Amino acid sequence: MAVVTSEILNIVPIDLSNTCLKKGCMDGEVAVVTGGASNVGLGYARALAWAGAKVVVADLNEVAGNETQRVINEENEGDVCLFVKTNITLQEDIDNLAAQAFAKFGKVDILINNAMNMRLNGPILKSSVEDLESSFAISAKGVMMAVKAFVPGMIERGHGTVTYSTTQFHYCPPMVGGSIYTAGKAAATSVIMSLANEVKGTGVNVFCLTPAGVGRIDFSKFPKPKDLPADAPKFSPKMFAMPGFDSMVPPEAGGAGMVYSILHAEELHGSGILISDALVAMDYPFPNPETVMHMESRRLSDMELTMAFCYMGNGFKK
């Protein structure tokens, strides 16, 4: 694989040769990554396409967007990645999204969600509503129209994956994501939800994925949680990492842990993951293997599920 370079995206050269992953797992695939020219989503961009996939890149940066389209067929040495600029709130953008995507490869098989707007993280008392639209139409909306737009033709070939990138459902300081985004967040993971138990038989695959602790930010450009109590712990990039890490994972190792859970997407249908969860059950080389916590988790019933954002605390109290 061709070790390629860039002075516009923040990367390294990929290399998933030391994970369970093989080449050419992913043959044959067609994936759409929202979101998918900067961080996160284009960890998951690079990544399915070392393991072989097609991807489309829809994303609102031009500039970095055509970077990723570069970057991706250099590394895999042929016309494997297609840039599309997209703004997931417009209709009229998801439908060129899905003609290009159709016309360039002939289908989709898997649709990860990722795109969001990181500086939709005021807090709920001193945030415009104009924000929480603008959350929603990101994440709510935004998913809708991308699910409606590719999961019928996966419907029809009975073969599909389609995945959201979630996160927590409500503000909890100091974590990343302040009171509109996490709403917004919300919105998305229900409609993600709901949608599994919806295409349930049909041969399409639906879950959701947290990328806690994923990522390779500037901190010193990042949008702070606005307002965090004085008691909160200090703002630091170490705060963001998973338990064990020194600092947050590579992109590019989310983006294998994705590979890796879209592999394993019909045992996770109709539930959620944490990133961690799917490096320790791909045997992800760790950096601090003894120090890394291996949460237990069990997968919550439909109707636990269902319930779930209504439990938000103890309760009642004697």
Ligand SMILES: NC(=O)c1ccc[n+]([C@@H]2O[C@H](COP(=O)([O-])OP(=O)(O)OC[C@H]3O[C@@H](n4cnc5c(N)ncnc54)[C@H](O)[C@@H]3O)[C@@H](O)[C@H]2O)c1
Given for the second form:
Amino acid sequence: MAVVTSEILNIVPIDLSNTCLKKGCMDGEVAVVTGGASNVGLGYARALAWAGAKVVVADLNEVAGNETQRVINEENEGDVCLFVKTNITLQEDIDNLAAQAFAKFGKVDILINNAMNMRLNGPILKSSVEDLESSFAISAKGVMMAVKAFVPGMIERGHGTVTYSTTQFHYCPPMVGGSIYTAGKAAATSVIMSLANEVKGTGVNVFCLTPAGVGRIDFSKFPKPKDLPADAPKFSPKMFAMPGFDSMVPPEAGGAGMVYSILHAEELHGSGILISDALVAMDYPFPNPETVMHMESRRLSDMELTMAFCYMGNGFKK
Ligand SMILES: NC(=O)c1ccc[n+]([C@@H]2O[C@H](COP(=O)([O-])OP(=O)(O)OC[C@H]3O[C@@H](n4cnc5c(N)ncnc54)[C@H](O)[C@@H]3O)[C@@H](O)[C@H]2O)c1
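For comparison with the form predicted alone, provide the form predicted in complex with the named molecule.
Everything in the complex follows now, all chains and molecules, and the chain you saw is the first one.
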């Protein structure tokens, strides 16, 4: 594996050979990663390629996308990555993405729906309806169009995985301030979890993964949610620290967790998993092993999951 640096992408060398993942465990697989030219999605794309998959990166950002293609191809010393400039809210772009992916690699086995506009973080009363439309366009509509482009081929071959970078916030706690963002994420999560029921038994496995606290994010540059309550805590990387990490989970580790989850997609089908649970399950070599909390996590049943996502509060007092 060649060590490749980038002046455009915020990366460190990726080496997953000290994890339980074996090189080649994704041989023969072709993955599409939307929003794969930055942060979480970039970690997924690089980890998949490290594990042997061919990767198609679909992203709006052409500069970062071209650089992602260069970095992944050089890291893996081969023609394993294709960047396709894509606005996932446009049907013609999704059609072009599918055409280019099939022309280059012949099929798509893995669809990672990960793109989102993280700036859509205003409260309902202060935001425009257009912001809500943009949020749904990327999340719900973009996810559904990508699913329709790639899942029929997976069903035909009886083999595939579909996942979504969801969030633990399906409605918005005051500290986050991102009601428009969370509304879009909830809609897409609903699309994905419903799809899991629709494709049951076809060989296509569908789950959501919450990459909570993954990234190399400069919080000083992060747009402030509009009109946060005065006592809202300030964002800092430490706030997002996962068990075993001092700060945020590096995207390369997030990518390892995603590869591990895809390898266990049959068990996860119709379910959601937090990245920290995936890292604990795979015994990821955490930087501070003594701080790792080995939590008892379990797969929620379909009904529990529906109820968790639909929970609204206590209702009327008796
Ligand atoms: N980072 C976290 O801690 C965290 C937590 C929970 C959920 N998530 C989810 O994970 C995903 C990735 O998060 P991130 O922190 O890497 O975000 P990011 O903003 O760094 O990356 C998002 C990527 O999506 C691309 N994109 C935006 N709109 C697009 C469009 N219309 N078409 C194609 N590409 C588009 C951007 O160019 C960017 O490369 C998001 O869906 C986010 O909601 C992240």
